[in-house]
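Listed next as structure tokens is one chain, alone, in the form predicted on its own.
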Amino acid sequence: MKTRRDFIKISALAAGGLAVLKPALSFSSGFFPDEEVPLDESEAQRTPTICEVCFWNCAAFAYKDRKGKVQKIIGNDIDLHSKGRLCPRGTGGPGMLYDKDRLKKPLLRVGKPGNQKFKEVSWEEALDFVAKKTREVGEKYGYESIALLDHGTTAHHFEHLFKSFGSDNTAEPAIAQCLGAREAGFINTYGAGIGSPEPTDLRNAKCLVLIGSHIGENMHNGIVQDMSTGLDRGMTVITVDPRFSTAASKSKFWLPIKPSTDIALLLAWMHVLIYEDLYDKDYIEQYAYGFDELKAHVRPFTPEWAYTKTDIPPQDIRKTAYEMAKAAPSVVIHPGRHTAWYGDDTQRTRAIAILNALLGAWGKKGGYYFPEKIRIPRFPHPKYPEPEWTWKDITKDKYKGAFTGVTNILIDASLPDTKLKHKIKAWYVVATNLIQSIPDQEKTKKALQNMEFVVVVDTMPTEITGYADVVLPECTYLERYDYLRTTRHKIPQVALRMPAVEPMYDTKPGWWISREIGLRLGLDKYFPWKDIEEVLDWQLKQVGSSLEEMKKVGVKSFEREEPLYLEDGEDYFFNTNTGKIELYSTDLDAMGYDPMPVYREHPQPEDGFYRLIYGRVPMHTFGRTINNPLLNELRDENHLWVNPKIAKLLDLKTGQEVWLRNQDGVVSTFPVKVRITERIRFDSVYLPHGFGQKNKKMGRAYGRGAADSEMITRVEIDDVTGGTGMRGNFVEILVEKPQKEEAES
């Protein structure tokens, strides 16, 4: 079938004018230049930078020995993010700068339908073909009418150009996929969200119980640190999960939960805790609104009757749930990150968020601070103009608790046949892999062939470039400025990102990109700057600093302006409704939804099928990374986990490579080797993701292992927040592959 927008393979382009790029280049064979010398600290020159392989965007210094090339990354002392250590990946950020596979020019689409190739262009040809486009579309349908779907630092140069031009559209799948349940359970309990980082105080616990987290394997670095320095004190730690993590190992108590039964647990803690009279009476007396109205909810919830939904134990319940008791305040139920699991994940959040507060933890010392930031003023523009529509005319009806654009609402929109009442007609994808990143591949490819123009801005040649009209290539976080961080912490910081080489090949920084199309649209009163490095040194000194002070610090800190903790019988007036915590929550009562969580059933694999858990390795962060030549030397493909008793029924051994087929009949492109082991429940199999890349111009990661993603054809849609719930799909292990071929694209 002849389509509009078939998938490119970058690496496979002919000769004659077209890009040809240069095979991977091996890290086992002389990655730095200069690695057979050590480098000397005392000659080298250091530069002020903010890691970019992760969200948790750790301030450090990039070192460079005398011939100019980055030898390595250490963090800054004084970041509160990092601590002064970084992570394997943070380390591993010199892969990134000199990975071969990188992108390296613009790359345009030519060819009739069925027969497209890429062709390297100028900068010049392709931002006037951005902008002609994006001109074309917005004068057709309304600018409103193009979507920015984003991720990463680099997003908020283009949040700026798109609100220029009159579009609020914009999503991140970390919304959807990760923080929105999460935040509106917060939101609706304490009229506050958690935020990045996690205002939790580990180091000062007593207590910590983590559901389906994974600290240790995310690597969320501050995080990580302050865990280890809460076991050094003696801090218990009790992990619920089907699978035994790297967390689980470190905890007093495992619980391998049956999955899809949280809330029947968390609802279990919370009557052992009330019945038993074990909640601080206290603080919920003063603080809290509808605890009679709890009381009454969740006295059926018994150990005895979550024993029949969760698989745990009545003792293991009450056990647990003494041992936060005991160390309350000082306890944090971590409230996780990736939160979109089976549809109901927003009351989840909720009961995590309520079981908080029944254990006095919320503003206490050992349980969650106060964060607090710098706020640092915008650079003078003028006001941008007002959209006739935006993604809460096609959100907020049905998912009346959505607080910002819903990735997989934008791309309903986006289809030939959606029944939404207003339209997406062109994509500006800017860092990350929509194939890969967003369950229901073929959703998404069929919006990406309905829409009239796709721009893609990354560093590497993910899936999603394949599927550009124009393939825009970002330089690397070693390469540019971006704006400030600032983000919540104990104390106000504020952290620079500066280059610590030119831009290699012919990339370009995400302000730069961002900018030029935006003059290109006549739109220079939004931009009234030469380059962003005026916008940093007016923005600093307008709080006290400057770019030339940061240049040599990196980070600075700044007083707190309120206190850290509450004090013990402090006023404090909470931003819900009742200005109280409510655990009786009046905006979903009021937007039609149940106030208190509610336990559900939820669908249960058919014999000869095992639920698909996903989730991370430490040297990894998510697809992001896996081509890294430093890090893909750690890790460079995924196995499946397999229960001893389901391999034994299958005849399975270590190593044996299978492939996966899922309950909508979609089997793996490429196989994945077992991993047997009893640190998963017979009903469920574990496979890392990001792995298995079908873009053969990512040398290093294409084809190994299976990808998850793949398999994830069936999504729980949360009520509240319209997030995606990915843990509701099954996989049955075959030790052929089928006849018939899937199709790649």
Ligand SMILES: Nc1nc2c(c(=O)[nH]1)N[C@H]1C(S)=C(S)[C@@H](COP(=O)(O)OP(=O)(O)OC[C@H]3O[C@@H](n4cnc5c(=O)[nH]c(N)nc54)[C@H](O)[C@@H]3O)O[C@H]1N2
Given for the second form:
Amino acid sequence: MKTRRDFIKISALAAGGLAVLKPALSFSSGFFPDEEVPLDESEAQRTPTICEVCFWNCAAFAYKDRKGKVQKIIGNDIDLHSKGRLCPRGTGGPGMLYDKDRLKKPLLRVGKPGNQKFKEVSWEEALDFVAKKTREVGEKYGYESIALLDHGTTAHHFEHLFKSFGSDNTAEPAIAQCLGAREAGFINTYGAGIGSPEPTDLRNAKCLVLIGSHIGENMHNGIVQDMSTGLDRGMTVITVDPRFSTAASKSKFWLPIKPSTDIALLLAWMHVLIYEDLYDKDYIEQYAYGFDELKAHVRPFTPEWAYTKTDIPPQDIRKTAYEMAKAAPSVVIHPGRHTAWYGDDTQRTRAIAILNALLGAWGKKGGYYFPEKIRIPRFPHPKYPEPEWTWKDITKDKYKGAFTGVTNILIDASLPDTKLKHKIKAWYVVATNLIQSIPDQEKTKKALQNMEFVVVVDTMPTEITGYADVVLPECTYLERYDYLRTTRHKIPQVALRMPAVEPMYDTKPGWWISREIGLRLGLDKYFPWKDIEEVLDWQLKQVGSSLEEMKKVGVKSFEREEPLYLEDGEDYFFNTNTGKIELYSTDLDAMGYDPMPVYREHPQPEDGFYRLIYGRVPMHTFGRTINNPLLNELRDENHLWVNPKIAKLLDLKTGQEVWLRNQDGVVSTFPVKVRITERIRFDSVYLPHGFGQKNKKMGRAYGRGAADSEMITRVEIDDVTGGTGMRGNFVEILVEKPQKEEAES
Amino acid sequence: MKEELIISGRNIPNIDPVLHIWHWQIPLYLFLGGLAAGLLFFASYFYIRGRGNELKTSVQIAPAFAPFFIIIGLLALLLDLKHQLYFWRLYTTFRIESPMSWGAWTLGVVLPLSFIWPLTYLKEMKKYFSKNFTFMYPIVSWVDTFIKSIKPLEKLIKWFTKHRYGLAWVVIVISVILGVYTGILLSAFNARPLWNTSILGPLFLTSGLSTGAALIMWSSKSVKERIIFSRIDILLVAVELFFIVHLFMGFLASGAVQIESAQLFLGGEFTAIFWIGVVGIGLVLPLILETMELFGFHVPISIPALLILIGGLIFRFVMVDAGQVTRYLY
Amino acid sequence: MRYAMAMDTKKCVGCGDCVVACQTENNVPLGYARDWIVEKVEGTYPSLNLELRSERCNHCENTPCVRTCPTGASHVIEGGIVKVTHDECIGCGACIQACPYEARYFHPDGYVDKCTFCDHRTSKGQDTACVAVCPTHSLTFGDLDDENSPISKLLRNRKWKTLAPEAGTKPNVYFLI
Ligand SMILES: Nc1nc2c(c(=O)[nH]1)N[C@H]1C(S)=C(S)[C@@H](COP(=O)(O)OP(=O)(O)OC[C@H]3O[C@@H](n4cnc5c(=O)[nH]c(N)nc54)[C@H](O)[C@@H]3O)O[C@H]1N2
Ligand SMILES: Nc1nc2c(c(=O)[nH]1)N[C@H]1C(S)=C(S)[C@@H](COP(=O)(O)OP(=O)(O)OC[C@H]3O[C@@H](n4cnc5c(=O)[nH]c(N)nc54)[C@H](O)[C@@H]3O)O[C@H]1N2
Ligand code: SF4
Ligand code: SF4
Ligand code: SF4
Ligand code: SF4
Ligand code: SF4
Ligand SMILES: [Mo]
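What would the structure be for the form predicted together with the named molecule, rather than the form predicted on its own?
Every chain and every other molecule in the complex is listed next, the one we just looked at coming first.
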């Protein structure tokens, strides 16, 4: 049965598309075949850019060869995000620009509903269509019923468009599927979130504790560099991970925890610090609220108790607690970033926040510093209209701790049989691949089918583009301007991204696309400028710089206004109800949640099943770089990590192809190769995220490896923020290709 | 458990996961080089020993194959080059430490000699081919006419014919160098433990001589000559077997990588082809057949000869292939 | 001058940045690599050791690759850097066979190519492209003849090893362990 919005594999499209969209798998001898000799940097033309291969947004310079092609990208030395060195993905940026599989022209779904075809259209036609549909839906159901699902820098342009037409239904997988819980955990403790980049003072820390955070595979540039300098200084690293991560291999202590039991460990650590009098008494006395309650609360949670939950021997729990106490306050219990794990994620990160407080690390050298950013005024425009309802109206009654739109709830509101009081009728999907990033793919697809209209703005023909009615090809970050990056860091900085080359093919920058749609909707007054250069120059002049200056330097630093750390004994007001660090959270209490973290048992895999855990490979950002020719070289598929004991039991060989079937009977579309390794516990298997892509148009990425996203059908919702815990899924390993029927059950 | 893997996905054609830089061209080249060396060696040797008229095939006829083998070998080598247009660079320098360079120059010298030697026997060849392998006759007589039509050339050949004795000494030296070179080319590679043994030079020389002897034996119509070469072959094959035993003893007494290389033939992936193809078919079986012949059982001479040639060819293929599998790392 | 590289296996995270940087700096064709990453795991859960190495040509002191080259295309330049002159190379593959580290490959254009220690940069006093990019500062390039160079100091103060010393090539890439 054909539904209205079946997934279209863009490669098998209307004839017109074929010529341009021919897979670019063909082997080219040189990536830059024209240039034989290395570039002479001193003579080459360079332009400032900001890397968009991930959201760390490192500032850099793009160097061009004599023929005007971007040859290489080198970090900007004064930039605090990159410190002159990009990560492999950033260095591989030219591969994104010159990937022949890119989206090249606007695409429009044609014919009657059920007609599964795209045709290439002009921007005029595509934008007219988007504007017409937006107006139709807006007038029929209210503009509030249009949702924006987005990520990355381009998101800002569309958020502006949305606010201009009166919708505040915006959400990112980068919150609900990522760091939402962490922010909530810290907001409810310190009255301030962590933000990005994380203000952890690793350059001065004496001890770093990583709870699942796999720095080194998680290649966020600044922290990787900081951790490395820490190692040089002899910083102790303690890693809690069911897998011997790269970080674990650099650690003095690796605690191979039984997955899902982290809160037990955190409580036991608190117990040791408090009952062995190792916490920072002055700090707690001066800044914290609820210590006595906490003390009473953690009383039963001895290391011996935690051992029964976590598999970590009590003496190791004690030893590591002593290690932290010895380093305090120059100690960082890292808050993690992707924290959507088991549904009690806000509570787990709160436990991390509390532990940091007990060690007196917040606001201290070697702990957490106070980041500062430069405030740059917005280009003046009239006040936005007030929407009649927002994401809050469908979220906050249940998930009271949510602080932004929650993707999965907007998706719920998009379902035909939604119970929510407001409905979503159309989607703008900007720079986010919802199929891979939001668990329970079937639900997302069902929501997509139900939309009056879906527009996707992307650079690559990722899976989500196959569900669009219109695909708008954005040019890559190397071909465009964007809003300024105003860094929240040790020193406030502003950074510029400008085009290194003209947009290739028929692609356009996000600012232009959103403005064109805005103009077509009659929102001229919100776009009172000719182009973004005018905006940037105006903004820069407000802070004593100019576009001209920034084009030369790329990054400019400003003076801090407040001190970086707390003085000893300094008075400080925390933005909480009590004005203090809330070990006992009055807000959570008021909202009806546990005011202090509580350990709860999570389901464990049954016989023959293994917990599916996932993470990053250092050379890729999710699925978005798998097709990048330079990075695909480094890793073109993922492997399923299996402990040798399990391998023996199942008679698996390294390199053997297997399929996965999860607890709900969902079978992986593609096989994945086994990697037998001691680096993982025997109750879990590990599958790096981003692989197993289903759009054939991604010539290099298609069908390579298996997608963890496909296996994640059981979602444990974080009761505070509504985020989706994704690690409660169990898989069996199938050595034979399963029957098709099964695959569809 | 020990795990070591390349994680950057390095996958360079012909290098990963195992080295496979040299394909069929190099073993063929080594085989033909050895064969030509054998032919030239026996021709010059028996000439010097004054038996040129008695062992006609070996001294006068068989060397005529040598230039063809060498040319085919050189073509194979040229085909193997990945930057062929620059092959002339081989002759703009002489690298004393490079076996390849030695080979190039040796072949450069052998090639003309391999033409000259048979050309001094054109008359005898014409006679021979008028009776045997008659299809060769027109070719030989064409060459004869051709040379006669160019006076300086005719003179030159005459000169060589007159000084055949000196020529023989040059040829014998150069043919030994060529024979040894085919082995040294491989044994010079420290990085490939299987090749890196000094026995390889003599082993390849012996093998080359035995293939040469086999070819002479095969093409000879004289019973006496056949018997002589059959005996030579028996001796050479025995020496080869001795070297092979030594080769393995040497490996097994060495470091881990050498033991690992020997294991390719002692249970590893090259075991069957080596012991059946090279040792069984190429050495032991002909040895038995020829010994039987000596004791009066009649076996068609072409069979052991062919087996030796095939065995020699397989031997080069096996050595070149297996050697590329052996390495120091990982 | 004796150029060398130290590679800190204790800090490297195996990210492959050094590989990509080499690729874009030196136009290394897709599917080929002048440097690469090796991961070695030893031990049994839970007591494990992980070694990460970024490998490349060792610019050996004793160069079998140069010795076997019949044309002189492979040669040693100032500072002990081993290089290949493209239009002297006939593509015979002898040097590839001769290198115990599989550091050389046939460029699709036919000649042999390999790490140059970025001599176009290092001759100007810059770091090599891979050294300059490494986010964990695991790579150090320098002159061993200069006692005060950071690399000399590192090799004095840290334990190190070279790869396959038994192959007898006297490598000049040192792995800090
Ligand atoms: N199963 C599973 N799900 C996960 C995760 C996981 O590990 N496993 N991780 C979670 C986390 S932490 C996060 S942050 C989210 C991230 O999830 P997403 O927000 O979906 O991020 P990406 O996967 O990077 O998708 C980005 C999309 O943007 C496109 N793109 C890249 N650059 C540009 C550009 O310049 N302009 C435009 N218009 N498009 C661009 C890419 O082609 C890609 O389609 O996923 C979450 N979901
Ligand atoms: N190269 C690269 N770097 C990236 C990204 C990328 O796509 N590529 N994405 C960036 C983004 S958006 C994010 S959010 C971050 C995410 O990076 P992190 O916050 O570091 O990621 P997590 O998914 O929390 O951590 C994955 C680790 O958790 C371990 N783990 C699994 N289950 C458990 C458990 O129950 N307990 C404990 N203690 N550990 C467990 C896994 O073994 C794995 O090592 O990475 C960022 N950096
Ligand atoms: S961390 Fe890497 S991918 Fe992310 S912005 Fe920086 S250089 Fe780019
Ligand atoms: S760039 Fe540095 S950290 Fe990354 S793999 Fe290379 S040496 Fe290791
Ligand atoms: S590593 Fe190989 S290519 Fe480099 S110098 Fe040593 S032997 Fe030669
Ligand atoms: S392939 Fe080139 S560089 Fe290597 S040995 Fe042959 S000629 Fe020399
Ligand atoms: S030194 Fe230069 S050529 Fe060698 S691996 Fe590093 S970047 Fe590549
Ligand atoms: Mo994330």
